[in-house]
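Next up: a single chain in structure tokens, the form predicted alone.
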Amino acid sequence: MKTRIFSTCLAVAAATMLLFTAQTSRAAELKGQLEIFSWWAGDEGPALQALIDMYNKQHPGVTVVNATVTGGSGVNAKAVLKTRMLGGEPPDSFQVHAGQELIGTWVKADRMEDLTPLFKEQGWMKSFPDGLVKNIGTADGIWSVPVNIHRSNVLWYIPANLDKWGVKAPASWDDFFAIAPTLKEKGIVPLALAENWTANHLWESVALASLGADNWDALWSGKLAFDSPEGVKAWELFGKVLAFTNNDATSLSWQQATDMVVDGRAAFNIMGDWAAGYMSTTKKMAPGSGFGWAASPGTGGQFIFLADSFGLPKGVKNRDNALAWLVLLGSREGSDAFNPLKGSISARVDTDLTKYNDYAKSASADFGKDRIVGSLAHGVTANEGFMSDFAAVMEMYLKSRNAQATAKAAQQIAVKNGIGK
């Protein structure tokens, strides 16, 4: 019996391979349509738009509709797509940060194909970092095609600006605490924030460097509570750092406190490297001289991670043209023509850093010696759940600047989304 089931197992994986591998065959006769869902609108824009030219040439048969929702870190898109996948009306494919963002979300609720047979078919098990594939996988399967990795941890800063103002980048927060009060004594705001998502994502720095890399880790597991006292002083930290930060912060886009740094109104920014994607393609400023980059103080070493990624949902209604999509995603073509207008770096080992910029090949260095960890922020250690329910607990500390009571409400709102279990 277990030889015959073993058998059907076999049968079932080969024609599964066989079938992906006569819908790549098929690639150059494809009509129709696809529909991808995105949020890289605006400034981001032109770096999508290099992949749907490059889609549009291999496939002049294929009309692309690309459906962009704007919105930072997909915040308006993720609610959209929430209700056409729920509607039984998924797009073809859809950007997702990769991790648990899609498999606590829509792996979880069994609307996303496995595949494994494709990154088999095009070599990418060779491709792609282990510790890649491990996040964007689960024991069933493999859920999405990472098209970049981006840095969280990075602080941003004029070097020009810094010299005028005689000071240099903190390496940890003591340094920015000793730098700030000079800073806003010449009406300079020390450190620039913007909306909710962005507190979220300066959080994740503010905790790394007071928790250090393996509690970050703890907490994800459910090793380490969130109330811990370990837990608590990150919050007491990160209650300091908002202290020298700008009064106008939830009226701001990330561009737009970007801007300030730019401007001078503020000596810093802590943000993903997508500011250097602005700063260089929209900005026109060079990397190293027009604006410089440091990991975000006390993280020095450490690199907190996120990777955009395409799936491809169960019953859309233009399979073929979606997979021939992902396929241009995980090439290294279509990657090296991606990445360098986005600010990011491939997701692949063999990337042609030549076509890269001094950040990009900054942070491709040290993506592959530094300590890596998940982002919380964009989507890697947390399913949408506690994303969605984290957000109202930030909105609640904003407020009340109340450390004890913040990590109670994170320790609830994880054990409510199963961290740990």
The other form holds:
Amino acid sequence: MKTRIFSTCLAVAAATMLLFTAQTSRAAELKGQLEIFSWWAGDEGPALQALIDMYNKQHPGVTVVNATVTGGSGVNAKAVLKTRMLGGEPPDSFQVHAGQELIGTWVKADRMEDLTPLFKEQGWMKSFPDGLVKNIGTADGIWSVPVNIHRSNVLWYIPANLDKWGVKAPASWDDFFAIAPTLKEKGIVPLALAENWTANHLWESVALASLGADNWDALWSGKLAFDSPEGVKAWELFGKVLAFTNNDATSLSWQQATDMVVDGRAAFNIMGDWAAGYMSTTKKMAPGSGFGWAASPGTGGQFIFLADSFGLPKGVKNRDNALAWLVLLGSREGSDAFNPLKGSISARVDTDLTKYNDYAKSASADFGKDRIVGSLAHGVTANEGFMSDFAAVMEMYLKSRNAQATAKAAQQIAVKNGIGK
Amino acid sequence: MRNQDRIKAVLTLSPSIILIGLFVYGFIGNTFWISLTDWGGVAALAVNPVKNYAGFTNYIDLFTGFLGGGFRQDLVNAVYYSVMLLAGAIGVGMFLAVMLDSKPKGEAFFRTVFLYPMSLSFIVSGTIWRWMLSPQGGVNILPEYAGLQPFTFRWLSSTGSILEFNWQNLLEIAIYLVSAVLLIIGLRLFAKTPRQSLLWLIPGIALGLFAWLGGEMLPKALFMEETHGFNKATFGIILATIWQYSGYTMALYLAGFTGISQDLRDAAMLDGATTASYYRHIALPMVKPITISAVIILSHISLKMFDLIFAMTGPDNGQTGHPALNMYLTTFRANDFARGAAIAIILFLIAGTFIIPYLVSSYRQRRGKP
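Output the form predicted together with the partner chain next; the form predicted alone has already been displayed.
Now the full complex is given, and it begins with the chain already shown.
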């Protein structure tokens, strides 16, 4: 009897020992290189570096090669990535906007590995909200690990200025149209706008307000046509909003449009929540008192999200190292190390909110309870072909201001690029 | 002996013939083939994309399709851009060369100063000019230093355009252009050989009348009205390009002027020529080959222009678009490789219309000499 217990103990101890050695040896086994490809340089560089440092600590045997190609929202990086993928030399893992930008380009081309097993193994099905998992996957699998979440439909303002002018942040576009003429009379631009892509950005906030979340989703699943009466109405509303924007928009960067609000030359600006990072870090303003925010008019309770994510291309050289990288990205620790520095919120539901600033806390709260829909301007709802053509359609609208013709053109590019298929 | 020479010649030439054949003409052919396909549709980046032969669909869409409007405007931009660049860079370059040809004090210094912009990369000069031409800074606030109102012209973001025409009437406009060319040739010949000039004048007048009277009956190039014109926003880009290239044309002309013997100039002066008439009747006709090569070089530079525009107004500014930019975005951003290839072939053909006549004439000239 005694011997039996003893031997059981021994066996358990041995097993534990084995398990430990197995684990340590598994960690130590990882060696060689890991090449990660992204467009995070400059302001976002430190956030990426925090992740790389964590990875180095966990897997000291691996040399991380940080291949960044600069250029906002990856204009240059995406082209470089394409030549590398076509040349049969994929990086071990690359940054990509979650959603159709990944799916339309790389998943349809059968270049990515399904990450569903990894999501199941790590218990991520419960860690990420349903709306998010639906947007980053297709019927055939889940294709990337989201690292961060940004919100697109945010209205920014300076509370002190609004008090001075005697206006309040509008909850709907009708509210906005009620106060905009008086602002204009005072020589203040009601809504600051910048170069072309920010017009697309504004369009999605306006269109969501006009269509509502259900129709917005129907638009992207191909159930609602762009040139339907609802679709045309969205363009008409957009035209009315444009009448209250600055006329030198196309030569401004988004930061300059935000500056207009900060300097008191404009009352409002609709921009993604990287504007919060810009105002709090670069402009040293306090979230809440220094600058204020609200959901863009008519989109309260709705959250247009966009996310950066990393995927696993087929046929990479260091697959195990890349998997370990993805595990780190999806983990709570990794996420909470990265996002406070990047100025975004974590995609996970169990995030440690104490590490974030006031804006991020409020955005996290909204992300937990709002209706989540995808962003067009930042690659969630439509593939790259549509996005590129949509920029041309937007140019057409800015020039002609013809809602009917533009809606028709939008429908044509949707058919051409197979939206909803 | 002669045979052996020939064999040697073939042997030494064949590597470059094969390489050029493969890497230049082979790839041009391949691009043309791609432009006739539909390249994979949505799965454009698959390992082996499915390519179906689609005929000239891509070209037809670009010129007459609903969604090709951006490309058509880009093409119009490129034409205006080339013309303005040629006039500007050659005019300014010639002026500077004439000034420096009279050997003022510090000639070497000014020569370097004017030629210097050439050595900058387009990205650098584009970025500088972008700042200089920003709406509330740079050039626009210059008058403030003199106590005047600042300019308000938006160099890179105006939305207005001038010299507009309807793309539907493309055929009519083309006929007018041909008739104008015929008339000009005819009128120039009229003084010398009146009879021969009629051969040019009569068809010219007939074509002009035909377009004027029957223009309404001509087939429309497009099913809807679509106006294109010279966008005022391209002024800024043209300005920057002229700044960068006038020094280059100056150097070309200066080399030509220095090559003219001083005796000729002295002789002309003795005959009572003023400086202006010396340049007009003697120097400029003598450097005509230089003018021609400057035109060729500048026109195909303007057709291939990419980096300067990209640096100055970014990828999605339809006002200042250019086919080369459109080609890059269509290919590498929208993943539409077939359409991108079609734009590339169109650009190639346009550049060819400038360069091939030049090559043919210079080849003939060389053959003419013993």
